[in-house]
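Have a look below at one chain only, the form predicted alone, in structure tokens format.
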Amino acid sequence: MRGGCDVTAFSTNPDKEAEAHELGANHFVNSRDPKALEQVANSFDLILSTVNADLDWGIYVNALRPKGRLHFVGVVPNAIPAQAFPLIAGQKSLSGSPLGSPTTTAKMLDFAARHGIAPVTEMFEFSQVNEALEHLEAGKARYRIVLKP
């Protein structure tokens, strides 16, 4: 467990499993595998969604324990459809928040610096912007792409 939390990483790319464990996840779920998603039903107190894609959100609500929360910090393109009964019966909730104010961001950066936490980035020269975009669109980016002058 990381800092008192049992962390599960979800990814559509099963090739990221080893990386997820290296980055601190205790468990990994291939979110393109329906059986893997069924196996985690009623498992989570909190799911923090950072994606900016439309997913089958009912599966994620089903993965929550009673009183669990599906929290969004990524902006999904379309409305989030949700059935009321699973939310009411399980006292589950959907919520969202911005990533943070400048003060919160400064605290997070200070925390990361004190604990040696660094982002995983790939660097591209600015002149390689088209290659960087192709790399991103092909789903090969690990995890953020940075253009440098």
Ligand SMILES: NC(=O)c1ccc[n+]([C@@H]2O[C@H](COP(=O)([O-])OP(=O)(O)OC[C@H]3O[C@@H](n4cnc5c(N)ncnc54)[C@H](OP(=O)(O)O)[C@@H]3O)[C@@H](O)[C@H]2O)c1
Contents of the next structure:
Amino acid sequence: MRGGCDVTAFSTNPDKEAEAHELGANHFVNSRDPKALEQVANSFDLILSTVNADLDWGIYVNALRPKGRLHFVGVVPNAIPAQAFPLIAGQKSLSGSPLGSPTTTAKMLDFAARHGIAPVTEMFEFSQVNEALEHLEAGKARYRIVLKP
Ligand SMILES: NC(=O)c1ccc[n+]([C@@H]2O[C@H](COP(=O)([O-])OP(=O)(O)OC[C@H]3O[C@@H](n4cnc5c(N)ncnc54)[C@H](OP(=O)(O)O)[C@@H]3O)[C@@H](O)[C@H]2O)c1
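Same protein, different state: after the form predicted alone, show the form predicted together with this ligand.
All chains and molecules follow, beginning with the one already shown.
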């Protein structure tokens, strides 16, 4: 339990499992493993989607408990198809939200400072921008790349 929540990290990359636990996740699901997704059916009050790709969203609606919510902050390229019946029968919701206002962002930074929460970054010299892009495109970035001037 983290802050009263039981947190599950979803990732396509099993190499991130140990890191997800270090960062506070209680459980890890390989989102490319159909069996692992089936096993978490009816499990979550909230799923927060940060992906920028089209997925089979019905599986994620199925992974919600009754009255659960699938919330989008990641911008997926295409429309999100959803069957009405599982939403109606389970009283489930789909929703989204943008970045916070300057006030909300300031509150978030205060919260992060108070609890010692810092981003995980990798530094590259600006002259290594091509190497940094290759590293990013290979899915190896952990987790944000910062270019040093
Ligand atoms: N709501 C807002 O106000 C707001 C603000 C900023 C950004 N965004 C949006 O948020 C999204 C994420 O941005 P980001 O900078 O965090 O991108 P990012 O670093 O590329 O992260 C996206 C993650 O999605 C996962 N992913 C990528 N392709 C996938 C696929 N085919 N299937 C399943 N998972 C996949 C990957 O995680 P794994 O490697 O762990 O699988 C990847 O690390 C973008 O769409 C961006 O436009 C929204």
